[in-house]
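Starting off, we have a lone chain in the form predicted alone, written out as structure tokens.
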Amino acid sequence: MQAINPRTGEADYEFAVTSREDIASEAARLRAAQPAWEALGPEGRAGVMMRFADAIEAAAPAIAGALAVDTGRQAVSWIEIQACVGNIRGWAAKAPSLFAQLPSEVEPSFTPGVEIVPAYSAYPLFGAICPWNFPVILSHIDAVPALMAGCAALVKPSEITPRFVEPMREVLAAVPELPLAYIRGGPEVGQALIEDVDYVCFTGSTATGRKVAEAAARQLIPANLELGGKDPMIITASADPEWAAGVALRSSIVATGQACQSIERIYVARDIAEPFLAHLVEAAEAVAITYPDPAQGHLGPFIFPPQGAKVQAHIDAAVASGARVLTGGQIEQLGGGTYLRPTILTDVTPDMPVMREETFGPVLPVTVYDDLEDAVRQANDTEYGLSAAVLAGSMEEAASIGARLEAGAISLQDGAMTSMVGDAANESRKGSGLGPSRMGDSGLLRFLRRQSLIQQTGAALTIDAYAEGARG
């Protein structure tokens, strides 16, 4: 297959597809390595996780460089990497605590003479599909905890961001007792890791996690899914609008708005809409696209280009209904990247493509609301559930409201803060997930299948026994 550079829009990487022989060959090894891997204990796993995130530290200029091609950002690449070299090691030193707490004490049955204990055992082999958006953060944030839960881990990164793939197996190569692999390629790949492990993570669309829930049911096995989102963020009147300007426009355009946790709806209050938007405009109008110095600025081009034109469609449409652009709401090409400065809209209905579709890029419709209700039914409106904020004179305020609102993580004096913290469990509503929190304790006891060992500690039935107590 090849990749396209997002920067000049050339294909000028090519990589091999991984056949299906070899997906279920990897599959078999890592099948292979699991037991042993598991009997380590999770403080011997800790250790060898330790090294693994020590050997992502020694490769990071090679990491980032690849990842910096893949995805057209150069300080968001190397954020990904302290944020996934921060993912193990906090996984690795809390993991021991968590097995420690699980209860191992013998529990009595109900039934007279019956003892119960408890046990554990991690999944064999777990199965992760990733997004482009944010390549290597996204395809260890499952796999770092199933590993150490004591999984073995097989890994699909996206063929749209393929290059860092390279790097990430010599740093594999330092750390041999890890089951870790990647694999490559389209959906068939995807398809044939699902067929050859126990349990699969996904992250990107719904559209596409319906098809990978239905994939995974066949195998019988368990889909953590995390998907779309079309987070709102309501503003009341008590907040400054200064302020909520921002926050509302850093956590609606980070990354050029291609985040599952972007602020994608906003609605303020009508008292203090006027200097919200003031404020709003003129520090996008104050962004600075990464182009020609991909060191300089805020906001690189898209990833995927085709997301570019479907970002244009939303705004055009939004336009033609009778929407008005106050800033922005052009896609600019330059030097065959596709960017798009911040864009902000007003007179935006919810019927509108950019109100209810996700639109994943640097976009913030505003709708002015009279009525806090009517603000958080509109907030509530929507096919997704995966997050939303709250801006408001005060914390009380703002938890009153965002306990209001339908969707698994509420940041409240803040926006988009599922991207800053990891240990806050929530699960998606609606549309945009299914299945445990990837955050917080759960994210690596999930991982972990239930076992009792069932004692008689008294005499055990004889089949006469039952056909006396079969004639009453």
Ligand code: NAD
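Positions refer to the first chain, counted from 1. The term rigid core refers to the most C-alpha atoms you can superpose between the two forms while keeping them within 1.5 Å. Predicted model only: the values in this text are computed from it and were never measured. First, how it differs from the form predicted together with the ligand.
After superposition on the rigid core, the Cα of Ala459 moves by 2 Å or more between the two forms.
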The other form holds:
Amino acid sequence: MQAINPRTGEADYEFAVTSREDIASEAARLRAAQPAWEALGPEGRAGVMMRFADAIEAAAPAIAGALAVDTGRQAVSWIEIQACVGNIRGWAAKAPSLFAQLPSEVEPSFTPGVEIVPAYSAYPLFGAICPWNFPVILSHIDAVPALMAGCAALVKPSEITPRFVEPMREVLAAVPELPLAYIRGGPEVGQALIEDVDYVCFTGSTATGRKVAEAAARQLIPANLELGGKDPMIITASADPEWAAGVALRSSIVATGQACQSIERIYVARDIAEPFLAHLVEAAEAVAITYPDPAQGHLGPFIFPPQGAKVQAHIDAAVASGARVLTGGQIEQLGGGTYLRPTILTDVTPDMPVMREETFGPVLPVTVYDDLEDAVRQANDTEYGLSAAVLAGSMEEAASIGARLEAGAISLQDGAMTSMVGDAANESRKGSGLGPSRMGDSGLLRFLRRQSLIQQTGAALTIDAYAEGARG
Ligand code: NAD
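Could you give the coordinates for the form predicted together with the ligand, as opposed to the form predicted alone above?
Then the entire complex follows, led off by the chain already shown.
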């Protein structure tokens, strides 16, 4: 397969797709290594994981270099590596105490006379299918707690961003006892992975998530899905308009809007709409794209160039139906890369694609509301339920509104914090996901299968006693 450099538009990288046979043999190798890995216990595994984190840090320049080409962005590439290392060290520190808290006996409520001793064992082989928007973070966000739980892990990063796998494979060579492997390729490789693992975590679009869930259902394995979003932000009349504009802008455009938790719809109270929009436009126009110098500016190119055309189509359809562009609005081709400056739209209506479908670009459609009830209703009127945000004059006011929003994680007095707060357990709603939370303790505990050793402490029933009991 070939991959495109998002800064030049050129297909300048070729890589071998992992064959069906090689996927099966990697899966078999990992399965064979898993019992010894699980037998190390949480402390033993934590020690190896700490060495894995150290090895990533030592190789950070090579990984960041590859990732910067994959994604067209420099600063975020370093942030991704730091976040990945932090995730590994965080789970390594936390896992032993989580295991220590697992109950070692269960008091029977329904069946007197038995004693129940619970046992816990990891799903042997975990699999991850990952997207292109944060390639390093999202290829490891579930694999790390799965490994800490005692699973072996087979990871398929996106075929759009394959370069970082090479330096990561070198990192793995420094930690040979870690049962982790990467496979590369597109949808067929994803489907093959599902056939070979015992538990799959998928991060990506809602459309692909349905296909993954169907394939997992055929295999009768659990599938956790982390999917797309159309996150709303409500800004009330008591919020400071300049502060709200700054928070709304950052929450919408970080990583060129290519984040599942980006704010994609803004509802602002009419009382402050005028100064809010003025500050928003001013702040948006101060944002620089990272061209020609990738080390300068805020917004990189679209990682996946066809995404730029999709975003433009959302803007054009909105304008054709009466929306106004206050700033931005036009894709720019620079040096072969596809860029979009922050784009602010007003006079949008709920039926427009930019208000219903995931845009995944630095686009802020702003709706002015008169009635807070109506704003809450509109914010909830979506197929998605990943996260949401509220900005108000006080935390109490923001919290009372946030509790009524139908989404997994609600940021109050800030925006788009969903994936940045590791302890904030949440399950996405509606079309945004399925399964136990990847954040919080369940991020690890979901990978443990419970077994009950049911001990009969009295006399086992005879068949005669059973028949008499049944006759009353
Ligand atoms: P995508 O659905 O196109 O692809 C994701 C992965 O699925 C890729 O590795 C791809 O090769 C694989 N795949 C494609 N078809 C498959 C099939 N039929 N069977 C098995 N695997 C298959 O997603 P994308 O475009 O790479 O990523 C962007 C999307 O991811 C956006 O919708 C974004 O919101 C979402 N996302 C969600 C989260 C979250 O935590 N909720 C985080 C980041 C991104």
